[in-house]
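What follows is a single chain, given as structure tokens, in the form predicted on its own.
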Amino acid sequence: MTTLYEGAFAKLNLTLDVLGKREDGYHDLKSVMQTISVRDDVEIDIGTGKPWTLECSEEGIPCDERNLAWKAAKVFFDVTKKDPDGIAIRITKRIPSGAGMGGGSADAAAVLRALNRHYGNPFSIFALAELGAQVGSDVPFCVVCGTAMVEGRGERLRKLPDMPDCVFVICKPEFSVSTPELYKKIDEVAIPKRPDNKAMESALLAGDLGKVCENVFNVFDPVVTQEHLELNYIKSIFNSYGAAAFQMTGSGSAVFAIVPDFEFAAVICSMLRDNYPNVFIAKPV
């Protein structure tokens, strides 16, 4: 039996625009995504000689074929026609669920990277990302990691220059948002403001953190904030204690801030922790 280890890194959406509904029922998106140092840990035993199993440190996460990590393993072995002779997947969760931080997708991506490495890299990283598109919309980006422009339903990726050095503070409130319900709502409202993805790309090319912060925007944020005003409270703390930008990530409900250094981040965390146990400090990776 062989045990593989892989980190599963969370993602943030620096920008997120919904361009319209497709014929297949999905939506076309355009988003600049960034991986951050908040991570789950994934372990895979290969050659257990037993039926597949999956364990997760967090209650309420499905531990069967519904889990994206399980699906990723199945897709990998179906495509490569290899037989692992039984696998056991263990996930230590740190990325909160229902946050818009891509936790399940990150776990799936970690499984794909670990299996690809173990079997001698039959796929390039971008071919592996294409494989990930069969598992979930955020999986391709979570395979590649770093900073990227993501389009389509997540399957079209273009690497961008690394995010300038900064510190993120992420706060996940108690509530979560139903992604399908949110897409339904966004289809029914006029979107008054959209992110300027070209300006964000230019800011990254220039390595200009100030310009990056000016262009952080997510079209879902106003829709969710309208129904969950406590997001305004979290943002007001970010704003009061030196954040250069703050915005919801993905379909929520986590909100992140970009701050210049760890000292600012530590103060913000101390202000939020009494009410919000899920507060994280992270770096871009």
Contents of the next structure:
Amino acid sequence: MTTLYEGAFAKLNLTLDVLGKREDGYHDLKSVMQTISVRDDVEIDIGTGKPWTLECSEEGIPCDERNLAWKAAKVFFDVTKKDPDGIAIRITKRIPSGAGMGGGSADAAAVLRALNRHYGNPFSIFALAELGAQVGSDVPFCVVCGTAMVEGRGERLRKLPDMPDCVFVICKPEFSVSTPELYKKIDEVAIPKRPDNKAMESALLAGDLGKVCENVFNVFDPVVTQEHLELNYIKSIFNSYGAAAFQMTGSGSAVFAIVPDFEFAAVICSMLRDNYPNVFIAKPV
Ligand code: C5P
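Switch from the form predicted on its own to the form predicted together with cytidine-5'-monophosphate and give that structure.
Full assembly next; the chain just shown is listed first.
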């Protein structure tokens, strides 16, 4: 039996635009995504000689074929036609669920990377990302990591220059948002403001953090904030302590701020920690 270890890194959406509904029921997106240092740890035993198992350190997460990490392993072995003779997956969770930080997708991506490495890299990283699209919309980005323009359902990726050095503070409130319902809701309203993805790309190319911050925008943010005014409270703390940008990530409910250094981040964290146990400080990865 061999044990594989792989880090599963969370993502933030620096921009997120929903372009329209597709015939398959999904939506076409255009989003600049960024990997951050908040991570789960994934371990995989290969060759247990027993039926597949999955354990997770957090309660309430499905530990069977519904888990994206399990689905990723299934897709990998189906496509490669390899037989692992039993696997056991263990996930130590730190990425909060229902946050818009891609936690389940990061775990799935980590499984794909670990298995690909173990079997001598039958897939290039972009072919592996394509495989990930069968598992979930955010999985391809979570396979590749870094900074990227993500389009289509999430399967079209273009790497962008690394984000300029900065620190993120991320706060996940108690409530969660149903992603399918949020997509339904956005179909029913006119989108009054959209991110300028071209300007974001230019800001990244120039390595200009100020311009990156000016262009942080997620079309889901106003829709969710309207129903959960609590997000305004968190943003007001970010704002009053000098954050250069603050916005919800993905379909929420986590909101993040971009600050210049750890000192700023620590002060903001201490202001939020009393009310919010799920506050993180992270770096772009
Ligand atoms: O693919 P994933 O499981 O992340 O998507 C969750 C749900 O979010 C989908 O079932 C769909 O309702 C919605 N979605 C969408 N368009 C996308 C991504 C997700 O409509 N590009």
